[in-house]
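Only one chain is included here, represented as structure tokens and corresponding to the form predicted on its own.
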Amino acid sequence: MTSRKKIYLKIVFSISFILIFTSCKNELETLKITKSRFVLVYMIADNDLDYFAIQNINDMELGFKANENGDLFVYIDRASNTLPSHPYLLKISHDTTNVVTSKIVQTYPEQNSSDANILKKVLSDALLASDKTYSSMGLVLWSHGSAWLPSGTSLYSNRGDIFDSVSQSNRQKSFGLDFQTQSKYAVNEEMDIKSLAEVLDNYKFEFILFDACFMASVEVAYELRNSNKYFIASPIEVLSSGFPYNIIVPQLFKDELDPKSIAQSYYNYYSNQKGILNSGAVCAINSSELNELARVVNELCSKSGTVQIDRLSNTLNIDSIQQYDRLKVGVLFDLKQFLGIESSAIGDEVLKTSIGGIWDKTIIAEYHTSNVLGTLSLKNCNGLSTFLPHKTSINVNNYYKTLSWYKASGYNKVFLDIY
């Protein structure tokens, strides 16, 4: 082979070697620039808590800038002296204002909202009314709520009262309180969370947030868990305000979420009020560590043994557990507390390092503040709640043996005298 012809072949494989090289670095960076969030937030305010919609819709707008990395549409559906009533589907855009100015893409008819089919459409719908191809989504479900319980039993909270005014006290239902008008009478609809866990199983959201009181349950993050990343809640009452949506929508749109930092800025606004309103906590959950958090809890249930649980019994006081609603009714306990009670009555230290272990892989982060509303102290609180079924309890002990925590976490071994 000739030098010229040597030379010319080194050019040629250069120059080869260079598109490609300059080819995969632009498709890698396309992919980068293409890589877009979808966030919906479902609001339904068809209740006590339109007027406070409405504020965190502006927040929305002012937290969230033009160049976020993806898509935000919130489903509102509103009371019925508002106007509009009917529910409709805006996309946020930027805005500074004190007016709500994103475009509504679609309206619907009235509507039961807390129907999981309707919050399944409205996923479709907001989805199409997009050309673009997102890389994950978020799910934010923002509304009325107390955990798993059924339809028909309730938590007290004041999450509808303004607490600079003349408050007036409600009570609130599973998750999701829609007004319902049906011919002479007026029903309340609610969501029912293995209901919502069908729905959501068809999706693997990069998180699901709840904006509504007392949704930190291990029960519901276990319905829950084959269909998100992370799981971010709080386990007492969430306060009129909600979350602070002009600092966490910008954090909801980062390629890599950080629920931690998601859970520490709402815990920081709340910790920096004033009074009452410095009340607050919050719990962010690794889904997938939830099985193996089940399947240690199983083992210890394995070796507790029958558990009875009343405010008289010499093996568990339910009073000397830490409680999150502010009556004490005796339906959310706080779960790492009763594992570490459990663990060391029965003796078994390399059992209770396995527990911790799990826990700590399991809530990746929980912050408090010393109590709720002045009232409730959370000195035990460590973010995330469970029912302890027994006799004193509210009468939905037949409904909980149907959640998938139930036989999951062995609780069917030990709590065996109940309704």
Contents of the next structure:
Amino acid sequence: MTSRKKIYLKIVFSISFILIFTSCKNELETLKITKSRFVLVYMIADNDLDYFAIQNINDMELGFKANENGDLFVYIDRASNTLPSHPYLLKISHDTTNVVTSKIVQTYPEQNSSDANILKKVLSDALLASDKTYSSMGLVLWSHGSAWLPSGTSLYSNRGDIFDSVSQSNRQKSFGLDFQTQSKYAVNEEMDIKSLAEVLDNYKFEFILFDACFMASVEVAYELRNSNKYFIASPIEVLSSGFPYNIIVPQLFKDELDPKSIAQSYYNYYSNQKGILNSGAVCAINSSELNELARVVNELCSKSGTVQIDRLSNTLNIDSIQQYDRLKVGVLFDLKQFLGIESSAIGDEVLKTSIGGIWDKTIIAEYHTSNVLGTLSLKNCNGLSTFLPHKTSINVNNYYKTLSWYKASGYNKVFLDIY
Amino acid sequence: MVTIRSFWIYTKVTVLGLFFYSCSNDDIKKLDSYTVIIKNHYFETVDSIRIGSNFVSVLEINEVSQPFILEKQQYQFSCLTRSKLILTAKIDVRGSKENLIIEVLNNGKITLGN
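One more: the block was the form predicted on its own; return the form predicted together with the partner chain.
Every component of the complex follows; first up is the chain already shown.
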């Protein structure tokens, strides 16, 4: 090869070399990932809450701005007397009218939306329907709720309807009420908290928010602790209007989520209502502290000895502990109050201080009105409920023993007379 | 004079020439019209099906329409579900296959295949 040819080839290679790295540099610059959030609202409205579901979607359209930093999807399974009654997935767009105008991106045949596997599929479908990658995700679970309770037990709630029939189903139930047959009380399917935790285990949501009654229960929060950073829920009934989505939707998309602010917005909305509608309680939990909370509670239980729960006991009279359902059926008690009573009973001030410190790190916000619907006082409300196992039906206690909180908290060392 | 080196160069050129020649031959037929059917895989009956000026009244679940002819172009497809949802899509009728199938899928999406 002549020297001229060699020089020529060297020049060609040099120019190509420069061009390659120049173009690569340009491509790298355009691949910057912007902070954006994917939020799914999963609405099991195939029940008496259907009307309120549509109202809430309208509020979401109002609150979701066109330049919002992310995408909001809503899966809704509506009541059988609506059109369409089969479930569908909406991608929310901004709108100020009273009509839902957001586009349906996918439809589903009638299905049991209380099946946790359906939730898993819908999450996947919604992510596929979007054309972006997200830096974080959020989940809102919307329906009736009954904390961690198993089948055969219902809590009195005025949300949507006065509904306190007892399910004839032998299935576990914790969240979500999906009427499946012609008669709305015939066969009701609800989602078991353990199943929910299982399908969400591969996700790490920035938040899980329950727009459902009684879900601020330590048993629920603990079961779901690995799938979220913040847990927001109410320990009492949530009124039919639910969360004020026109106000909180923008908050759900903030780069740095502020769960305290979200909880406060919920409280402000209800504390400004008149009469019996001045009724609301909410807490926001830092889920990463729940393991530590379980540890100190376990330490307390180890020192407590056996605890007898009844109305005659001087140490733990359940009538003295805040309950969260209006009929006070002895299922949902205030956790902090219980811990305070027990730590005082054993006289361990160091442990008591430790529990207080962990509590403040775990419950980052708690707000409540003075009562629930003008009846149940919330004088000793601290935002998070717990079950105190006692002599009750076998179904409840046997199921309770299967929950992660039961062993982690040391309740198994304390409540020995349950059967 | 043909040397071994020039022989390989000529071989490479010949092979490359044959490659590009065969690629440049177009065996794919160019079509101007297609025979189309519509299949309903949706979980409800669909009706008021319209594509271009073609109209299909009702398709029950899993039913297939009678075939009809479409010219090569883009069409707006729409149909109405029993639950009164309107499903729409832009269909690009083109390709090398004479017979095409428009499918209304179970999730409400509409696809074109053959």
